[in-house]
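A single chain comes next, written as structure tokens; it is the form predicted on its own.
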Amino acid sequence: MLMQILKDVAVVSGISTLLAVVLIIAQKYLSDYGICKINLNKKRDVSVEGGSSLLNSLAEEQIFLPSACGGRGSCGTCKCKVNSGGGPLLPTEKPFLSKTELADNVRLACQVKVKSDMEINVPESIFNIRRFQAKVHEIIDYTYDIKGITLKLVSPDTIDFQAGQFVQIESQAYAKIKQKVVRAYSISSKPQDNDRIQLIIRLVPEGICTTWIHKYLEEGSDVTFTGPYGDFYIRDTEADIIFVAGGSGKAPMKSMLEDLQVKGTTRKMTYFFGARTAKDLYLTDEMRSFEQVFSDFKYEPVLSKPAPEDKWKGKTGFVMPYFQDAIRDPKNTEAYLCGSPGMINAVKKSLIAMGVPDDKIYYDSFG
């Protein structure tokens, strides 16, 4: 009986091994899609090796679509129009696409696999995005979990961006983390300092990239990033402005305000910064200094749960109840929001209820 069991086990093991070998061989040949041609905007062709995602295939050709999640299919930012060759729409894409986008053949590039020749459309601005090599010039501890990182550009040695845009940092392997990831961070410095950029980065518990930045980066470290990305920037109008941010969402607001200082704006502006306790506040003096720079600007920090030791005498609770005193003409007001999806949704709902036009509410979500 024992010998028969051993024989049966041996036979099953042999069959399993044979099946594994067959699968490996099949995968090798079935996944060999050869060289595929991707036509971009009916203007340009690139040839790539098939088998990778459209997002990664384009990146190999120095064409960088935005991807805040690093290609994991969780941010929905790597959208492009796939006219042909993209295969069927995947369930992982549908939650990120509107009915209009679905009808217009918009896809998530990280979810589309290059298996044949393709024809796609991407925004022309994508062709201005570059990969940069830089060195860490300065690291500042703003709070217990937020750092300011200044990167001095090496190659190319200058960058052209709009205040409010972001870049995507490529992390390196560290400790037990072997994989590299890509994460998006807003630029906090002004565009006029084009030989460097500053980022404001909050430590995410167990976050691969933020852990690398907070615990392993040092002054002099090499950093690779791509950019600039995004359409979150100040519109050139005379409308009043409401800024709302929380946490590291202060980054694009700082860039915008420094840029507006250079340009000498006279627009009415109010900046609400939401935080939990006083220890979560930072750059307060710098933000208040803009009250002396601009003719009509007010910085309003709001603490949701100030600690007794804070002895806080400022505004408390949510930021929305304080909008009423700051908005004088809702129809002539633009809002710029940066923070978590929950915060942005709540603030946007409040602003619309007050009469601020939906198409004048611009935001950058950390979701």
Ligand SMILES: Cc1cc2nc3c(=O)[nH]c(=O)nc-3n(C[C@H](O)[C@H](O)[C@H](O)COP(=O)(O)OP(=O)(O)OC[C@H]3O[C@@H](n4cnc5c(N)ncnc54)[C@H](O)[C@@H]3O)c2cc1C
The other form holds:
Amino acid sequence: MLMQILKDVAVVSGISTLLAVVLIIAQKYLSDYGICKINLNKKRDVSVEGGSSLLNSLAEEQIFLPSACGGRGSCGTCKCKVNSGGGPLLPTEKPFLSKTELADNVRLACQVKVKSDMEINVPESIFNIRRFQAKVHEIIDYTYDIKGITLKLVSPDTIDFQAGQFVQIESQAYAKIKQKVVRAYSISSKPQDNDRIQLIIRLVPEGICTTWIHKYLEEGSDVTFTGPYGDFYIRDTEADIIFVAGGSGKAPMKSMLEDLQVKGTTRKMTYFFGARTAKDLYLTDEMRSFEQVFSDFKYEPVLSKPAPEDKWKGKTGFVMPYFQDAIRDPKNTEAYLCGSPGMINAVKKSLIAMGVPDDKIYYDSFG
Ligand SMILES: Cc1cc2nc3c(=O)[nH]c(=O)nc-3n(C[C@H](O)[C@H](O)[C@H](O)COP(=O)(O)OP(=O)(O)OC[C@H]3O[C@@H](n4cnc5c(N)ncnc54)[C@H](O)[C@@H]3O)c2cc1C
Ligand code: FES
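Show the other one: the form predicted together with the named molecule, since we just had the form predicted on its own.
The complete assembly is shown below, putting the previous chain first.
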């Protein structure tokens, strides 16, 4: 009886091993796509090893599409037009693509695998995106969970960006985290200081990149990032402006205000900053000081749940009820929003209900 059981176990193990070997061989040969040619904008060809995502294959060639979620298929920023060779659309792509985009062969580059020659179209602006080597120059504790990190550029040693744009930091392995990840962070310093960038980063509990930044980076540490990315920048008009930010969403607003100061704007501007308690407020004096700089600017911090010890006498609750007093002509108002997706959706809805045109509401969602 025991012999029979041992024999059966040996047969099953043998079959399993054989199947595993067949699978490995099949995978090696079936997924050996060889060298594939990617034609970009009918102007330029790059040759890549098949088998990786289109996003990573282009990055290997120093062509960087935005990828705010690091290629996890959750941000929808890596869109490009795939005219041929992209294979069938995946269910993971559909939620991010409008009907027009679907008809136009727009795909998510992180989901498309390079298996054959391809013809794609990418925005010309991405050819200006570079990979930068930098060193941590300064770390400031703004709150218990928010740090300001200044990176001094090493190579290239300057960066051209528009106030409001973001970069993508590449984290390194640390402790038990073996994987390197890519995450998006808005630049909080002004474009005129082009030999460095400042970032404002909130520690996310268990977050891979923010734990590395908060706990492992120190002055002098090496940091690699790509950028600049994004179309969240101040439109060159005379319209009134409403800024709304929460948490580390203050980063692009700081860059925008410092840039507007250099440019000497006279536009009417109100900046609502939403926080939970007084210990979540930071850079308050710096933001208030803009009231002396600009001819018509107001900084309005709003606490949703002030603690008794805060002795808070300012605005409380949601930011939305306070918009009424700040918006004099909704049709001639631009809104710039930055923070969590929940906050952005709620604020957007409220602004549209007040008559602010949908196409004048610009935002970067940190989701
Ligand atoms: C355009 C843009 C600009 C941004 N700018 C800023 C900025 O200026 N400042 C800033 O602080 N942030 C910014 N962000 C957010 C930032 O990119 C990161 O998403 C954020 O810092 C979290 O990264 P992380 O690697 O630390 O966390 P992640 O590791 O991505 O984790 C995020 C959360 O998911 C959970 N999680 C992780 N892995 C798993 C898993 N396998 N299963 C279940 N849960 C999991 C974690 O516990 C954590 O709660 C921006 C985002 C975008 C899109
Ligand atoms: S990189 Fe985020 S969806 Fe592709």
